[in-house]
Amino acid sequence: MIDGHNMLEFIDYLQLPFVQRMIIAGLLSALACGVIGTIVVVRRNVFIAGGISHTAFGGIGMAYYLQDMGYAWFDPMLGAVLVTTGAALLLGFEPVRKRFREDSTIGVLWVIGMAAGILFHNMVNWNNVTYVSPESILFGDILLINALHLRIMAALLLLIYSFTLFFFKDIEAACFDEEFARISGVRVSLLNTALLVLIALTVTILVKVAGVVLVLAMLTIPAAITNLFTKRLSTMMIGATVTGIASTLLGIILSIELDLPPGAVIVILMGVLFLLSLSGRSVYYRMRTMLQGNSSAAAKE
């Protein structure tokens, strides 16, 4: 454990490889979170992302199944990435989307990836693969991050980042008016469905770090916190990536300090900055209104 009063102990300890995978890990989550959770929070996509989160289970199950019958580069974060897309390619296509009710399709989703997830598990002889207990897959396992995962999840962020960047005025018009969208031009079902399978990237990068269950605090708290003192995309956008940066890095350092899993650790402290923002947001408001009031009667008399 680190001792919080030697700083030159603290350095040496961050030097440490699975120490630095970490920190690279979180910072690589935070920066996802910054751009996707806000485009979630904004379109009141929550119970979406957590219906293509839990699928990601099931994904994650099924390649360790592969690699138990044999195909042994058949990585975890494949398996994430090809079921959460699959999900999200699922949710927004046009027939589906106009003949079922979208909460009813999340549930399907969300239920079926649990418990394929659940089967794929106890169909595998773990004397052939490394075993990882379904625990750390719900609530995440950052000290299992190795190289490969890291250039996976930077390879995602940068798609992330490259088609919001291309197509940011159109997300922005989709964001908060889809009809004036639509009028402006913007391919707004094609549009949905991309930003379905930018989520499901983003949900795969998470689930290393938080697990399939804690993905959606992760997701959405750093943009909730934002989104009480801005509704301008980009600048939540900003704050968010700050925020969730901050919050990341400050637990992962807390986790080692004090022997905690890091995912539940970096959600608390999300949690608690969200109260204290609320708290402190509507403080501020109630002090404006008294001093507005005031100078009001001072001028009336």
Contents of the next structure:
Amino acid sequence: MIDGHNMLEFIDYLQLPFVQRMIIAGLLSALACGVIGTIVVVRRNVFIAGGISHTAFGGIGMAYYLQDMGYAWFDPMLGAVLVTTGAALLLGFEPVRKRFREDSTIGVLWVIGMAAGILFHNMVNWNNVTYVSPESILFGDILLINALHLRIMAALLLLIYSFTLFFFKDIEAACFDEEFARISGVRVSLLNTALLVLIALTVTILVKVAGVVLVLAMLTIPAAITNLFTKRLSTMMIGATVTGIASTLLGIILSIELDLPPGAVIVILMGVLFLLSLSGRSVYYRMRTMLQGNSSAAAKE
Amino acid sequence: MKGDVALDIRGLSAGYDGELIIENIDLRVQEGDFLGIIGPNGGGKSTLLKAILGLIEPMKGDIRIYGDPPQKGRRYLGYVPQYTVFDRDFPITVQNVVMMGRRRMKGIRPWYSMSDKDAVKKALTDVGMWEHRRKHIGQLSGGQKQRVYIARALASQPKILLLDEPTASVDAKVEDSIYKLLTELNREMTIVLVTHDIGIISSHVSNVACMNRHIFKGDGKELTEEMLQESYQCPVDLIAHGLPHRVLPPHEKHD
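I would like to compare: after the form predicted on its own, may I see the structure of the form predicted together with its partner chain?
So here's everything in the complex, that chain up top.
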């Protein structure tokens, strides 16, 4: 498919600033979703992550509306980070946790985020603001990433990595056995809220690349793949990051070559990889059992 | 020191959302005791444990662990929850599970020290699981998992070991080996365990209490029919027959 001629063309592509930005954005996204995706998967927080990411639609709509109102500096990413962090804090807020069922709260935030987003989108006078379609917010607009976005993404990523590294052992303890962590001195409620905020920051990093809807795939699939093969939380994070980087970069290259939307190509690639690793794992276990069977038979002789 | 009161509970009432689950509990555990608390499911055993661990606030009464209230006194406690509640797929090794027992000593520092690692090695060796330290927790059998959670509690070098249903869903042989281990540990620490299975109150424990909302405690490890009837509220014979370890005194002959 990529013959000599096309390869050359691809190297030419790499000279283009917007392609370089796409690749950097893809790398930053994969670095974020490897670490936070692992936490989301082991804590079974996939639905929470879905809720938080869909509120970003409201935040982005709000940002365009404010731009139309004259606040040109109000970047969509700023809207996304504010609204998703707000949703995370609300989900972690103790009185809310006590009073309402968590999945109901998530459901409400999810749909209000979507409804607010589409209302804002309708209210914007698109003669004053560069037009952005709802689909590109929902499914990603990696092509429109600028240098400011990359800087925001890098800053958020730094925050996520510092927190996770510093509190890694406490995160591991609280995710595995919340009650035991609490009686051992971990401030579990505070840590849980902090992790929800980290999910919000990750959603903000991913939202330009994958879009509000496909964020969930980038958060869960690389981690779910690695979970099949690992027995340590740290190696799961590293494995998910590597898987994320590989599929994101390959997805971006394929989308340029085939002229398809990058977010969707990345997600389909990840999905295919997940199916392959599921069957790969069952083959691996069958072979291991066979080998062990042979060696124990040999030992008996 | 033998003779000290390890755990002192007076007039304790506790529950959730204003509903009482346990009422007016008086319980005193001497240092070096091996107390088995039995009672039916829903009888408030877990609520009692949660109150001792300081996870719920008592509505009435007082709990002292070596003279300290639970929030402070839990540094003396090693807690072994029911192992069946954990996620089998969670990526964690045996060694890292046991390391959690050192969290209190580690504090906010991001890494564990050499002395933490030594304590983990000793705890895993004591329960006979050191050679399995690099295994994924999901690879272990039920009895092995239970040993790992006991090791995690031991890693904090507790004075009192609290166990919640330590032999739930293990077979009789494993059950026996876990009780042997607990008997050995009892030489160095006080043990309190709760269970719904009255069959487990074997020759290992030194004291028995029955619990169903209220607590009934005799002098030693013999259960009286009265205690059982009060807590189980069903004919004692139903419970007494077919037990692997007899806990009831033989019926008096009325010939």
